[in-house]
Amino acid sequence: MRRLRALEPLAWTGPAVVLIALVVLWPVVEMIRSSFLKINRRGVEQGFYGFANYDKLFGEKDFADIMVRSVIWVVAVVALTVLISLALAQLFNQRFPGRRVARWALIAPWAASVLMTAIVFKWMLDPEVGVINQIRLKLGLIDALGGAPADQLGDASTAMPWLIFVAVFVSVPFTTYALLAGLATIPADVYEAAKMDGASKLRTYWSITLPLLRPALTVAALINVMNVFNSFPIIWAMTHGQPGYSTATSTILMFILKGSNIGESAAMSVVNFGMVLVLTVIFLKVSRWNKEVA
């Protein structure tokens, strides 16, 4: 009977463990295994291929640029998202007329499909009929529609900022609400004590709000790091990683390689997986997530 009672928790945790094994662990194992196989375009395995897929991947002329761009993409989107969300969370934590409507409006970009949002922005940036270029034309920023100056997604120097903007646009709502939840857990008497000590608003925010907000901030930023690094719909819908590979990230390269070499695409997936782990560890180290607030 004691042994049976000791096994009782398995009845509750067992299904979750099995689900994690099937949904998370098994795909990872298959991904790593596939990266060492020779697989034709139809998905038929043709035997062990050693490190040939990795050699071919690292030999791609654009590989290094794409990896650097992927890191810049993640850092830029996450940093801007967190900064904007901190400001919005602080704003929406105050009482003002129309606050409830403003909070509801903030949900819209989050509730909409990311792919749909990317397509809408692509239409808005259309060099012929896009509303953004119509406005630019009326402001005298471009001379005519349809030319190279109007094709902002056709040049990496203008396309990447727009891609980052859209990524931030869809990431801000979740991050803001996560930080709002964190702000709600901060006791009011802490602020009263700071006020009695004569602390300024800036000093109070820096010394009290931010440290106490760190758990929520860490979780929100970490989720953003993983989501943005693996982001596919925005870039693919707006530029397909073009021109050339100038707006492609490692996730886009992985998808492109899938059409010609599944084994090499699997190798890119393994590299992506490793990069996410590295970025996550670096972020946790920098954020000092496990340090208690004094």
Contents of the next structure:
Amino acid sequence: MRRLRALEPLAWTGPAVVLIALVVLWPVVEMIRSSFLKINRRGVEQGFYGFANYDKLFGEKDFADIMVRSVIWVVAVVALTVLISLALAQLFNQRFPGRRVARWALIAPWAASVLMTAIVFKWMLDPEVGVINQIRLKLGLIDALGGAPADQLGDASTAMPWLIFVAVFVSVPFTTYALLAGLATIPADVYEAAKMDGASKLRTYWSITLPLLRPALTVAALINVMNVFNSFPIIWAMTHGQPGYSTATSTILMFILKGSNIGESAAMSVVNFGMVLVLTVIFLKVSRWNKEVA
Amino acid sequence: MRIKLAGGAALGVAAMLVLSSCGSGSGGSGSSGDQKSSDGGQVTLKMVAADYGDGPGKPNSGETFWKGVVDEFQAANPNIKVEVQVINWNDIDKQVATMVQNGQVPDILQTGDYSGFAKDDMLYKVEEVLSPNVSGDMLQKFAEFGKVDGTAYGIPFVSSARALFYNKELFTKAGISEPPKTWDELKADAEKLKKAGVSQPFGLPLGQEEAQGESFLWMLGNGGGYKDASGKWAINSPQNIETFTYLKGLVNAGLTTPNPGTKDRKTVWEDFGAGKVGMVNGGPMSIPIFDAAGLKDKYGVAPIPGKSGPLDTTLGVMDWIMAFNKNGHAAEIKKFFDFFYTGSAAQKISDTYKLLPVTNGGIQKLSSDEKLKPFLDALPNASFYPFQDPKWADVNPAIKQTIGGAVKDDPAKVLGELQKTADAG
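For comparison with the form predicted on its own, would you give the structure of this protein in the form predicted in complex with the partner chain?
After this comes the whole thing, all chains and molecules, with the earlier chain placed first.
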């Protein structure tokens, strides 16, 4: 009887463990297994292939560029998102007329599907009819519609900033709300004490708000790192990673490879998976997430 | 319940008798399939098909089309159920590969290629799933392409050919009396169009969607292609390099779609329909797009210009339907295929999507259609992708992603990289 009681927790955690094993662990195992198999384009497995898929992947002419770009992409998008969200959270934490409406409006980009947002931006940037180009034409920034100057998504140097902009645009709402929740947990008496000590606004923000916000900030940024690294729909819908591979990240390359070589694509997934783990560890180290606030 | 079963069994036996009588010429079809239907139970055929329409929810979506076909078929064959999953062109190959990898092979697949599956021994032979009178009506040249090592596995489904579309109004405005026949004329006309204020004199989609098609048309214009006459890969042949150097000249002069390597053909066709593009290569399937955009009767169709004269060939594309042998439903599949090709379905697909038929009967029925005539005439002399070469599966995605760079960077270098992909391992 006692022994049975000792097993009781298993009954409660069991389903969750099984669920995690099924939807998290099993696909990971399957992904790693696939990366060592020879699989033809039709999906037929043709036996063990050793590291050949990895050799082929690392030998791709554009591989190094794509990996570097992926890291830049993650750092740029997450950094901009966090900075903008910190400011927005501060703003939305103030009382001002229409705050409720403004808060609701902020949810909109989050509620809309990312793919939809990306397609909308692609259309707004269309060289012939896009509204952004109509405005640029009226402002005299371009001479005519339809030509290369109006085609900002057609060249990596102008497409990348737009891709980053859209990624920030869809990431800001979640991040802002996470930070807003964090701000709400900071007790008012701490601020009062600071005021009594005569601390400046900047000093208060730097020494009180930011440190106390760190748990929320860490979680929000970490979720963004993983999300942005795995982000697929924005780049795919807006540029397909083109011209060539010059706007592709590793997630895009993984998808393109899936069309020609599933094994190599699986190898890319494994590399991606490793990258996310490494980025996460580095991030947690840098942010000292488990250290108590001093 | 028991009565129902008995009735079903009787139907099954009857079906088997009918089938064995009409299939006798082909020398005994897949026996496992026959046994299944004689059990009397209902057989469900899983089918995966590509979407020729504008996607889910649109009146011409693949779902709507196939529902019409299947409803009619099921009414005539109550013991066969057909479940159709329609997948868009961008995803279908990847999704089917995933199905195969997971062991969930469909019974019927309709897509752009069959040869790989035949090499993996996954398909029924055509004679096992199609009556001789139907296969006999197929255009001979097309049926030949359905063979791997002399045995037919792929059944031609629909076809298309390409020609040059030009905007008559814009041509008049620019003072051009007739469509160009040579590259020099094309360039001169494009310059006139540019002067007349046309933002994209020539629509050049070399982006992901169908770069391999547009590129091939241009290669043909200079006696080039993906392979040489001896069947060796020749992507970076001197002719092809010359072709892309010419194209690069057009691009640099601002006479084409900007940044062609990032533009999908759908976008460019829509721009043509909107009157922003002077000339573009298109097919029968672009007619509905142009008409819907309001360009009806304002465009002409002409042979595609080549370096020194119009092409005597064009790109022909054939799509395929095939039957997988894993689930052993040959008899039921045969019924469905025969129904599809002898009934109104094949005709309806041509009407709805302006795709060209693959049977002699179908072509005769369409020969009075003015707009389709140039394409029907071009079909017998069409050139095709080297899709029967297994390397095409590696080369094609690489072309789609990178060949646009050949009109931006160094053509010899970009084509050389693609040649390397084709020559590798």
